[in-house]
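Presented as structure tokens, the chain that follows is alone, the form predicted on its own.
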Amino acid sequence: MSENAFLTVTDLRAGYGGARVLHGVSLAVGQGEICAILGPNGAGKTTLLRALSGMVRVRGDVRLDGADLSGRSPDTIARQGVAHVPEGRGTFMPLTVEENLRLGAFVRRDRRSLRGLRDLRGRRGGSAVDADLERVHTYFPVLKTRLKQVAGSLSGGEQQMLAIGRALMLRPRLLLLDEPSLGLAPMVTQELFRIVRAVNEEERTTVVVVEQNAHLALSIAQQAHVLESGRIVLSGSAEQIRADEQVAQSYLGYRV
């Protein structure tokens, strides 16, 4: 693995209770790169992202820009600039769109004091958080028209936009996306991936994306890894992975 990698994962092992899911996963992602994680259901893709964000106990080494994240709590890892958009979006349904977005900035050191929902509903006045709300709106203009609407009343696509927008409020250095296209119409999925690529290019945000739509994931990624049964069985550039006959037959639907 490159010594200059921004994210390095070495011999990562993780699971739930006594059940081991990841068996010595190692990978490296350069700063500003998009890395796609492919594989069948049950391969450990979601567990990998949960391990990177501190949601499951791990053995092994995880480093972000040299900082050791191994075994750290989710809030500590978030303060290091890691934002995780989980499968199923994790939106706070009873809260408004604006409240959800402001919660994304909760662990930031430059935020204004946010003590409960009264502050989330009412703080104004040109703060860095307010500026980032406007920044998120440039990527997701529809959210600006829904600010006072409760998140549970949004469409599936809008909820996914909200989940990604909330993650961007952290000003992440590393963005983890778990199945962002799940349950969405193809046109909405295409737009989401266009925005993810724009965020990556404009803000140099490093992205690790787990995605069932391998075509789309490989179209925006620089590198990719294929997981099977908790182990990486294939790694390379997105072009190399796309050209691999095994991947083509298993995930892309054609023969090389």
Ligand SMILES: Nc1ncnc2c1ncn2[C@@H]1O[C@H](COP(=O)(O)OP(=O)(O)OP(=O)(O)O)[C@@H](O)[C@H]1O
Contents of the next structure:
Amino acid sequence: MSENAFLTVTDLRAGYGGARVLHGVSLAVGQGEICAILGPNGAGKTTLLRALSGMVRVRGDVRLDGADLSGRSPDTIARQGVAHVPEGRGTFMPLTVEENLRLGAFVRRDRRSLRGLRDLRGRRGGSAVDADLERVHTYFPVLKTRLKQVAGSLSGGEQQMLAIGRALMLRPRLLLLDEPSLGLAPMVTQELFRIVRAVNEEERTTVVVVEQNAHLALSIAQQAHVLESGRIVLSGSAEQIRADEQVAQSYLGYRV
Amino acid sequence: MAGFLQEIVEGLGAGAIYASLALALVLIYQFTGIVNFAQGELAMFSAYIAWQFMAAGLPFWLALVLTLAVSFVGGMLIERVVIRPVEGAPELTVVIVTVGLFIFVNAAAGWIWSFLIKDFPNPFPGGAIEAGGLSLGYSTLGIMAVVGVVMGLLYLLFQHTKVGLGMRAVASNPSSARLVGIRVGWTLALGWGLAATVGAVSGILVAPLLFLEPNMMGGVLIYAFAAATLGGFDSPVGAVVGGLVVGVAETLAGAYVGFIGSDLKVGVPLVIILFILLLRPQGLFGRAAVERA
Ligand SMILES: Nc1ncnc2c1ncn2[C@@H]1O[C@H](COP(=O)(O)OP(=O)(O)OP(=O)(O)O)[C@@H](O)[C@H]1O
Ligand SMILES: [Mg+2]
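Having looked at the form predicted on its own, could you now put up the form predicted in complex with the named molecule?
Shown next: the complete complex, the earlier chain at its head.
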């Protein structure tokens, strides 16, 4: 792990009520890297992402570019440029696609609040948020044709694109993705990973992706960690993990 | 025929009042899933505050503005102090808390202002416009206009402001709302503040018609429940349509169904509630039950 990592997590502990789920997780991710988190069901992968975005109480240390994020509220962490695409997409079903996207920019303060107020509703073209809406359209052209449609009417794949698009509206420095492939056809999943890769390359966005499809995750990640029962049991570069088939089989329970 | 139309006009006037309190109920329900049994009492308390301002010599409209502001802050405080501790508790607990709030606010009003009725000035002039054999009272027209303005403002807030968009996001998916950085706790408090403000409007509309006394909102609350049930507890538009329908149904039943008369017409909302719950539990405009995250 590099000294000057962008995201450093040290001895992170988290849980729900009395039940502890993460028992001291440490990892570091360099700026502009993609880090894959693998592991069986119930290992605590979702909890780890929720800990990073402030959705569960944590002990331990989380630093983003030196700034302490541990114990901060989700809105503070979002303001620091951390966007979290939750497991199951977290779509605002009765709202339109455009409203869902603009909500992704909720905490952004690129201009005076009063103007921002109008920008968020898109009453005035040419704002930074409008420009980002365009940017999201170039990654996900299908969303552009659905802007005024209620988000609940989108297909599963489109909703996952919407969820990632919503996260990009924050112009995140750190993007947390929780099982983007969940319930999607292989073709759609591959397309999504291709786009995540493109975002990462074009915008130098650091990505932490939790994924059951280890093969796909390792194909875009530089490094990977295997989580089991709330502990990291294996870390290494994506190639190492991929090559180490035996280890992978015993920890992941399937061939990679 | 003119008589029939006249009854409908009267019904709409009454219905607009039920609609305003139903709107307050729906606002809170949308954000928190809580049915606030104390909504009527809060409205009554707001009416007393307005009365107090006027007793101190302020003109009606200034008293109104101040009362709305006080009610807004009061609603937010109640959410923070009384409701927040039971957030996430079983439904029955929350219901008991709002019923407790009902009793407390009612008793507090009696203790502060006594249970003797007080005169409350009507902001609208007494006369009526005669048109096509119908008599449209200024008071009725005024009430409908006020409720229309309240609806319009709420529409602007929810559809055309950032705060409103955030509130709708919280209502639809609280945990995603937190993820995009919306402060959900404050938004819930804001919802209570808004509801208390809208409720204050209904209290101030009711007071001149019924005399001001601590129990004046009891009946109105029942009608508002009927209106919200009819329209759907999660639909502000439904609440208003429901209020108008309930008002008209009640007036027509009182006038034309012999055995009901003016004594039994309070039974009308209960019949409406019963039928809607049996036939279409989500109400006319409501969405069928979805799990609340
Ligand atoms: N809201 C919650 N309340 C209590 N316990 C929870 C909650 N969410 C998760 N857990 C528990 O925490 C543990 C880890 O769950 P988590 O969702 O983080 O696992 P995961 O690795 O994401 O699993 P999956 O691959 O199935 O998504 C599980 O034992 C789960 O039962
Ligand atoms: Mg998970």
